[in-house]
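The chain that follows stands alone, in the form predicted on its own, written as C-alpha cells.
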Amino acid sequence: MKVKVAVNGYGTIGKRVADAVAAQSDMTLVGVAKTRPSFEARRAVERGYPLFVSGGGSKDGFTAAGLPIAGTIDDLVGLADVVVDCAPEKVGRENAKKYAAAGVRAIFQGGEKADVAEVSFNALANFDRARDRKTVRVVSCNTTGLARAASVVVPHWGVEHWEATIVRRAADPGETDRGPINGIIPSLHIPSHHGPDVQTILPALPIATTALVVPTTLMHVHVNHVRVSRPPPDVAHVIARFHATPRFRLFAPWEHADGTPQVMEFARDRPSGRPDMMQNVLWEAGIQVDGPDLYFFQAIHQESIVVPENIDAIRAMFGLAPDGPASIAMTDRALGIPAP
C-alpha cells in the first residue's frame, strides 16, 4: 500500500516534507500547493511535483510566471489520502475545515494550537497514540527536541523536575524582515509555551521552560537541568544512552564543533541532500552529572527537525509500520540520517 500524500504550503517546512515524502517507498507525493509564484514554486516544478494553487492565490500569477498549474487546492485534496498542512501559523486551523469536509486525513504543524488535532505527536515519545487517527499535530521544533530528549531521560533515570532555557534563533535564514538585529529579547511569559506543549505529548513530565530570542538564524539551543530519580553512575553512561538512540548526534571534544556555526558547517558537508540537521545535537563535553542533577546542552535545527516526524506520523496514521522504532528506521534510512 502506498499512501497518497499532499503537501499544502511549500515553504521552509513544506518543501522539506515534500522531498521527504518523495523519498519514501510506501508513500506517493500527489502534489504541493502554494498561494503565489516564487523561486520555491519554480523549484517544485523542476522537481516534477504537480503544483496547485492554494488559499486566495490566482492561477493567472503562476501562468504569467510560466509555471504550469495542475489545479486548485480542492483538486489536490481530492487526490490525497492525507494532507500535510505546512501553511503559515494559524492558517492550518482554517484549512482543517476543508480537509474535514472532504473526508481526508490531515497532519498539522506546531504553529497551531494542540486542539487542532486529535493528538500531538513525536515518533520517539508517543508513536502509537497516532495510530488510525484522522488528524495529528506534529509539535514545533523546540518541543520535538525536548520530547526526544525526554524519551531518553525518563525511561533510564526518571525525572523529578526538568528546567530548560530555550535560546531561540530570531529568524530563519530567508526571513530578512525579522529581528532582533542587535539585542537579546527575553520572553516575559513564564513559563514559556514550550513546557506545556511538551506535556501534550508527555503529560506527566514535570518540566518548566523559559525562553529568550537572540540575533542568529542558525539553530536554537536548549540549556537543560534535570533532577533525576535514579542518578546515572557517570557521564559515560549518559553519553552511551544518547548515542544509542536514533535522531541524536553527539559531538566529541576532538571534533571541535564548538557551537552552532560548526554544527551547520558539518551539515553542509553532507555528500548529498539538503544541508540540514534533523537530529538533536549534543556536545559530549556539555553533559555533566552531579549527584541527582543531569545537565546537558542541545541544539535544534528549526528548519528541518520536524521533517522526519511528519513522515512517521503518516506511517502511524495508516499502519504502515509495526511500531515506532521500525518507522523511524525506515524514515531515517530514506533521508540519510545515520542509525545509532
Second form
4 protein chains.
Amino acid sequence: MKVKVAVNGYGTIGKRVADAVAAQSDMTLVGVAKTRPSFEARRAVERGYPLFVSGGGSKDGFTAAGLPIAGTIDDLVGLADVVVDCAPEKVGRENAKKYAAAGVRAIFQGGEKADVAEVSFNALANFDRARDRKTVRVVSCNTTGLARAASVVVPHWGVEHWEATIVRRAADPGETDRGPINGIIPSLHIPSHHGPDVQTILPALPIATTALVVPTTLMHVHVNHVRVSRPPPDVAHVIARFHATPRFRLFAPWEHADGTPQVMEFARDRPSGRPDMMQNVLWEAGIQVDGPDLYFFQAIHQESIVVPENIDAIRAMFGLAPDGPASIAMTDRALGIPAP
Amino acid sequence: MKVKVAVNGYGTIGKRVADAVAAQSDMTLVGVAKTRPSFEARRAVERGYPLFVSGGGSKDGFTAAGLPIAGTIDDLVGLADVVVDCAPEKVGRENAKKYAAAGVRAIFQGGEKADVAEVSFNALANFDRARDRKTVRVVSCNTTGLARAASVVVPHWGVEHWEATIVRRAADPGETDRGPINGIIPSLHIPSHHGPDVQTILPALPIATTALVVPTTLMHVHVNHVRVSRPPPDVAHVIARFHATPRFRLFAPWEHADGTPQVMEFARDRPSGRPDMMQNVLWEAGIQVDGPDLYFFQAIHQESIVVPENIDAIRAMFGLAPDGPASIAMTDRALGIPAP
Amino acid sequence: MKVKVAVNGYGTIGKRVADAVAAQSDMTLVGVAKTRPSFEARRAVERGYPLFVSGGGSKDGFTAAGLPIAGTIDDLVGLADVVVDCAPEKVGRENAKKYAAAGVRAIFQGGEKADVAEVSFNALANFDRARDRKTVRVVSCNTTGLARAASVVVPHWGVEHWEATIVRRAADPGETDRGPINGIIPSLHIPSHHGPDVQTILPALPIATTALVVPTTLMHVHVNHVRVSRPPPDVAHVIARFHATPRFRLFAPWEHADGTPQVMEFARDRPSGRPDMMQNVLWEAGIQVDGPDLYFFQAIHQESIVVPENIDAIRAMFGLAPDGPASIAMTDRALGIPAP
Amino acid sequence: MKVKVAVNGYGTIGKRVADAVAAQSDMTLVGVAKTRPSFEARRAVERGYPLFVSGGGSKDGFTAAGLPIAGTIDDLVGLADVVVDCAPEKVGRENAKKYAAAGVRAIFQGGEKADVAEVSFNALANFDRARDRKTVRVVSCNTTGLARAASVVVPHWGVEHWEATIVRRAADPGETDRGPINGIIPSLHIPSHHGPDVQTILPALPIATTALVVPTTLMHVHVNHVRVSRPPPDVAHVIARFHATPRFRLFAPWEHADGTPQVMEFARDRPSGRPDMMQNVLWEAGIQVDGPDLYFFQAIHQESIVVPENIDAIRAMFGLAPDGPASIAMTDRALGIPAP
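Output the form predicted in complex with a further copy of the same chain next; the form predicted on its own has already been displayed.
Complete assembly follows, chain above in first position.
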C-alpha cells in the first residue's frame, strides 16, 4: 500500500521533491499544485504529473496555455495521505491550517519557523523523532548541511565548540530579480540564525555561525572549525569517516574540482537525473587537523540538498522503513545518489 | 554496419558529442581521449566509455586515480572510422595531421579556421555539401545559431541585409579563470568574425555582425535585424515558420521565461538527458515585423548547440541518411529534442 | 545675480547634480532634500549642503543621527528659483504639482514621461528649445548618449536609418537588491522605448533601438549602425569629428582601455572630482565605415552623463548663456570635463 | 630636506602611492616608472609626474603616444633616496638587486615573500621596527587589515585565539581577465597564508585563517572570531575602542551601508581624493560580544588600504616622525583620512 503524496508549490524545491516522490516504490505522487502557468508547469505536464491550481490562482490561465488542470488545491489535499508543502516562505504557515482542517499530514520546509510542525528533521541526525508525526519540518539547506556534518563529527570525535562561516549564494540560477551583482553583504546579526536552527535538530550542539551573501547562484560554502573532544589521528582518518557516511561526496585532488563551478559541472555530468548535488560536498585537500582543531570546507547545493530528507521524512511519518539508515539507503538508491 | 566514432578531447563539447554518439543506433562510440584525469574523466568511466590518453598526457596519472586506460590516442584513432576532434582551439589543426596520416576521417569544431577541412557544415543549411567528405568542420555555436536562423528566413522571406549584434557569454559555467566579473568588453573589430564565418556555410548571405562580451556563463544572445525581400504579413506568420522548423524553441509569454536564466532553468528541468538547450531559443514576444524589417532575439546555448550538428555531419559523411531532414529527425529523436 | 537651485532627491543623480551646481559661478545651491538619514546624507552635510527633509520623511531620524536639518521640502522650494527634481522614477510627476503650486520652475529627469514638462532637453541637440521654459525634462542616460551622438552624425553625414542595440547595466554600483547575477534579459518589446525617447529631442531622426540587460554595474554600451546620407571618406574623418565635439572621449588603442572596467578605472584616476565619466566614450578602434554604413560602439556612464545637461538646462531656462556651445563650455570647465 | 621618493610600477598600488607621496610635505615624488603606455600613463602625465620607462619597456611606445619620457628606471633610481617598488608580484624580488646595487633604500609590497626585506611593516603594529632600515616590506591588504585590528584587540582585551575567515574579492575593478564569474573557490590549503603573514608583524599572535574567493571586485570581507583574555563589558565598549583608533571607520545602522557596494559608494562620495577607503571598515551592528568571544566583520579595500602604510614606512626609515602615532596623524591629514 503506497503512501499518497501531494506537493503544494512547484518551484525550486517542489519540482525536485515531486520527481523524488515519483521515483520511490513505496510512494505515489497524486499531484502537484501551482498558482500560475509557466515553463515549469509545462514540464510538470510533460512528466505526467497531475496539475492542480493552488493559492490565489485560477484555472483559466492554465487552460489558455493548453495545460490540463485536474482540480484545485483542495481537491489535491483530499487525495493525499501527506502534503509536502513547498510554497514560498511564510506561506506554508498559512497552508498549515488547510491541511489540519482536512486531517491530512504535512511536511514543511525550513523557510518556516520551527513551531510550524511538531518536530524539525534531518535524516542522519534525528530520523526517529519524526516517527508517526502528523507534521514535520525539514530544515533549510544550510541547516541540513550542518546537521549532516554534525552527524559525522559528534559521534566520532565529539564537539567542544563548532564555528561555521556560511558564505551564501545570493540567488538561485533561475532567479533574475535578486542581487547583489558585485559586492559582499554581511549578515550583521551575530550569530546568524543558522546555529539556533541546527539546534532544533541537535539541541546540545555547541555551535555558533556567521553568514554573508555573495554574488553567485550555484552553491553555498561553509567554512567549519570544530574544537573536538577526541582528536582524530590524522586527516586520512577524517576523510575515511566522511567517505563511510551516506550523502557526502569528497573530491580528490586529481579530480580538479577547484570550486563550486566545477562541482556543479560534475553534477551536470550525471548520467541521469537532474543536474543536482544532493550530497554535502567536501574537498579532501580542504580538511585539516591541527591538534584538537578540525577544519573543513563544505559546499551545499541549495536547490537539492533537502530533497532526499523530504522523502525520508515521509518514511519516518508513515513507518515505511525500520530506521534512518534503511530509509536513506532506499531513498538514495532511487535517486541515484551513490552509496558510501 | 555502424560507423565507429572516436572523440578526441573530452571537455565541454567532447563529452556532449560522446553522449550523443552513444545515443544513435547507427553509430558506435569506440572511445574518448583525454589528457589528464579529472572529474570529467571519472564521469566518462562511469558512463562506460573506453578512455584513451591523448596529447601530452601520460597513463600514470589515470592509473593512480583508479581510472582504467584503454590505450593512447593513436590506438583510438586506429579503432575509428571517424574522429570527432574536440580538442582546444588551434590544437585541432595539429591533430589533423595525425588523422590524415592514419587515413581516418575527421570532424573539427568551429574554433579552427575554415581551411582545416574540406567544408564547413550546418545541418539545416548545407547538409548535402558534407556528403562523402573526408574532413568536415562544424561551425561554432554563434555561427550555427545564425546559420539555422538564416535557413528559415532566406527561403521564406529573402534577405536584403542581415545585421546581428552578438552578446557573448564570457565563460562556460565550469570555467573559473575567465572574466570579466563586472563589465562589458566590446569586440572592437567591426564587423566581428561571425559574419564571414556564417558565409563559409551560406556564401551569398549579406550579413554583418558586431559582438561584445558580458559577465555571464549561461548563453549568448543575438539581436537580429533583417531587411527582408518579401515581408511576412505579421508576427504570427513568422512565429509559425520558426515553430515548423526543427531545432527552434519558441517561448510563449505565459511561460514566463524572461531571460537566459529561466531558459536554462527550463533546460535543467528536462525529464532526461543533459541540462542542455540544443535548439535556438526565440521569444514569441521578442519578434517584430515592421514593414520590410524583421527583428528577433535568439539565445544560443554555447555548450550544446553544435552537438546535433556533429551527429548529422557524421551521417552526411558516411551516407547514413538520405537527406538533411531525415538525419535531423533521427538525431533529434535520439537526443530528446522535440520535433516541430 | 546667481540662480538659486534646489535639488530634491539626493541619490545617484541628485548628489551629482548638487555638486555640479555648487561648482558653477552663476548658480547657488540653496539646499538638497532627502527622505531619511544615510551615509549619503552624511556626505551632504560634510560638503556643507543645507539639508531638508523631503517626501514622507521626518526630521527626527536626521536629528538622532546628528545631521542638522534646515527645514522641509516646502521650505526648500520656497528658497529656490528652480528645483532640479531627482526623486525616484514616477515620483517626479507627483512633485510637479508642488512646484507648480509654489510658482517655482522645475527640471525633471528622464525616468518621467515626456509630458511631465514643456520640453525634453539635450544640450548639444536642442539647447534653444529650453529657453525661458518653466519646466524642462532632461532625458535619460541612454537617450542623452544617443542624442549627443546624433548631434555629430546628423549634421556631418546625414542619417537614412539609425539602428542601436543598447546593452544595459542591470544596477548601479551601490544597489544590492537588483539582478540578474548571471544571465541576459532581453527587453522583448521591439523597438525599445529609447528610440521614441530620442525623438522627443530629435523628432525627425529615423532611429530604431533594441535593448537587453546584463549583469554589470558600470556602464551601458551601445552598438550603433547608421546608414548615412553622405558617407565620410574614412574612419579617421569620423574620429576627427567626434574629437572636435564636446562631451566625447575617444580612447586610442595605446591606452589599452579594452572595455568598461578600464574606462571606469580611467574615471577613477581623475585628478579631482567624482570618479565619473560624463562624456560619451568611444573607442577609435571600435569605429568602422563601410560605404554608407557607419558603425561605432559607445559606452555611457549611467550615473553621471546627464549631470552636465541638467546644468545647461538651468542656463537655457534662465538665459545665463547666449547659446548651447557657450553653456557647454562653461559647464564643462567648471566640472573638469576636458574641452575638445 | 625632503626625502626623494621614486615609485617603480604604476598600477593599482603604484599610482595610489605616487599620489600619496605627492601629498606629503616632507617628501618629493621624483618620478614614476611604467613599462608601456596606457590610460594610466596618460593620467600620470596629467598629474605632472615625471614618467620613466621600467622593466622591458621601450621609450618608443610612449613617444608615439605623445607621452614625454624622462628617462629609464635606472635614471629614476639614481634620483631617489628610496624606491617604493609596486611591480607585479615576484618582480619586486628581481628589482631588489637593482636597488641594492645602486645603494638606494627600498620598500616592497606584500606580494613578495617576507625575506625580500629586513622587516615586514604595519604602522599601527610595529612602526619602530622599520626605523633606519634599508629595506622594508609593507604587508598585503588582508594582512594589513588583520594587523590593524590586532593592534586594537591585543592591548585592550588580549587574545587567546583569533580565527578569521577571509572572503576575498576575485579581481580588481579594472581587471577583465580574472574569474570566476559565478562561483566560490575555497583556498583549500588550511590555514591560509594570511595567518603566518600577520605573524611576520606580530609573531606572538595566535591566529589561524581560512580563505575563499568570490566573484566581486570591490573589497575583501573578514569574519573575525577572537577568544579574548579580558572580555570587554559590552559591544559599546568595543565600538568606542575602534572609534578611538586611527584608520578605522565604523558604519552606524542609520547610515544604511549594508555591504561592500554601499561602503565603496561612500568612498566614491569623498569630497576630494580618490574614491578609496583606506580605513578598515567595521559595522557597529556587526560586532558581537558573547562572554570571552568577540566577533566582528571588517571590510578591506584591497586597492588602497596599504597606501598610508607605505608613507609611514618611509617616515620610519628616514626618521621623519618621532613615533608611529605622529606619522599616522601626518599621513592621514595629508590624505584626507579622518582622525579618530
